[in-house]
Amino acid sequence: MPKTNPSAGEKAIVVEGGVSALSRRKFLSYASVLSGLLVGASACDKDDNPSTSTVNLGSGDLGILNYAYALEQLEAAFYTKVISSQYSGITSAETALLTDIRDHEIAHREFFKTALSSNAIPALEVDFSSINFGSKDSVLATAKAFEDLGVSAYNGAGKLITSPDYLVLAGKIVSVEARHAAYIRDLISNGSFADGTVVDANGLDKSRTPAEVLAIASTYLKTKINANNLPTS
């Protein structure tokens, strides 16, 4: 995942100190398409009592998009912290590639936020107290868990999406998440990028339901997420 500069005429999106790999032109184009598809969709339910720190993802395709947005928020926050508080002994190559991943996750998060507009859930409050950001082992183990979780989440949500346009967008994002997962896995143990813990006997990536994914992700979230209205089949 080598870093590249934006081409002439394309202004890169600068977010949280990182330059997104997604150009502003492409970003706005994709967001415009998704926003157009969302016209007429009802807004997700938000908890009227902020003290409960609970958000409702909503239902149907809109709920699935907010589900993806929640996961991208979590990953973007994690990699932003990884780069701002780098672990001991990090190499220049690791810094460059982890920065690329951070920029991708931020671009994904901002894409969903922009496209969902008023239908988007609010910013989630994360809890990374269980992660030692000064330790390479702790950071990479968490990155592996997040990336494997993200891939399985998109795989599991695909069958719940009714709009072909949304499904195409999800497919484009999950392929990037899988590239991240492969890099992180090989950084930990060379050759483990597609071992039996994530790829089954049929050569297919494993998948998880939203309930299974959010049960795992909740360890790293202070905000509680209500996914009761998401489709299940």
Second form
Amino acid sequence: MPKTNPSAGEKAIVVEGGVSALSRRKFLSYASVLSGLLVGASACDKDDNPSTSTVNLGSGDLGILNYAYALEQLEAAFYTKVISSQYSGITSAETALLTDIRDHEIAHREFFKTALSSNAIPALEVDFSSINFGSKDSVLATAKAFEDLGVSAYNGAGKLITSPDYLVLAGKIVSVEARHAAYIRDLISNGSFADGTVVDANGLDKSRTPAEVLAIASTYLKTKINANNLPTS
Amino acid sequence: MNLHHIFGVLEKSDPEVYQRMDTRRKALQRFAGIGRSLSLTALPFALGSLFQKSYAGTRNITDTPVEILNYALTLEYLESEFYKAGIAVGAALVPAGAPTNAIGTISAHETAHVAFLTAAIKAAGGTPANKPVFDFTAKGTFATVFTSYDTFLAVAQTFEDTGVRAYKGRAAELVKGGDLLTAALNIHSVEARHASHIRQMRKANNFGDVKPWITLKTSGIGSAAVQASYDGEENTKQANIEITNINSTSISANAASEAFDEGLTKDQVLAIVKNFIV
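Please give the corresponding structure for the form predicted together with its partner chain, as opposed to the form predicted on its own shown earlier.
In what comes next, the whole complex appears, and the chain from above leads the way.
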């Protein structure tokens, strides 16, 4: 696949807000070129004219890895903001563990970026306008939604992966997301780490399809995600 | 859900379904398409019928999935019997209120896992493994397991962290395993939720300086006997990519090790579990 991604210097535009007109234009043009190539290569759809703010995840295992990369970008950006503008009344223990979570999500994001290399989707632009970062309730409710979403996303993506190595990597990450989810849930309400809203009568956690996950995640993303080429079974 | 409809759809989509199963992968795929909303009572019938029709005379094909399910069942027996015994002691062991509620929640999940796996094994035409006779003191190593809340939670943490690692360690064998893989993943993440909570309980009681996640290979438990459940967790390299300070970030080795849980092989897990079996 041709290298169509922005250079390292231009990837700094990820963070929400403060994007210069120039870098934003470059970002959009890169995104456009990439999604055009991916759509063209997989579907040969000459009529396709993707929106300039759409990123195509691609197909096969690489598409699933890009899907995971997209979710980790979202989580990492969220916790980066949580730590840089902490909610009122935060305790030192909460700061320490939320900083850990931020670092875990950054580690996941950077891992996928490095592993995908030239196949990686560009940096996504997030939209956290619905979150009040000064409010503990708002931050933790969003964190809970993101962590439960992440767990269900990896659980649902497992059967779409064809490489045993990638499956094991997803497994190594999903249990850490579940540890996060349980911690955040207990912060909100002690004992809710695995309550009936996420675990069913058979003792099974939730799994969601990429379409279900992205429908929820899109609330927090300015960049549109095209998952049409992902495997579905 | 109408089971006749499921069989009908399967035969319609693949009329030669009963002649086509010649690989392990296809054996696994027989679990695919069984709706996850299928109730537990319906599960054995649906899966069992498929397997009996599909694998008569080709028993080896189903060995892998059934063997993995029985492996998981043995671990779930370990956990469910452990929590049952702890709850039976009552408030003298686990304080009333939030602690008892949490252990009750976890216990109910482990019991549900036993029932789910037993049903799935029978459905696949296999024989569920017998429930072992357990010695939760590990031959005296944890002599106070049912008299000391501290020891009880230490063993609970070890079981949950080991359970997470055990499921993960067999994931590669279930690749493209359809709904069977999904079910295993859905149990795996519940075990991780349990582990996170037990660790918070231990921290809150000053039983151990642990976080909800595993830092390097530290157990936070004052017994070398549990170390085998943590060895290997200090790994900071994934797919040959060093995570510590990756891409000029300031990700510490601690965070790099915490960010990825590591699997354990079947032999490693059985060596750990063996200590708790009479």
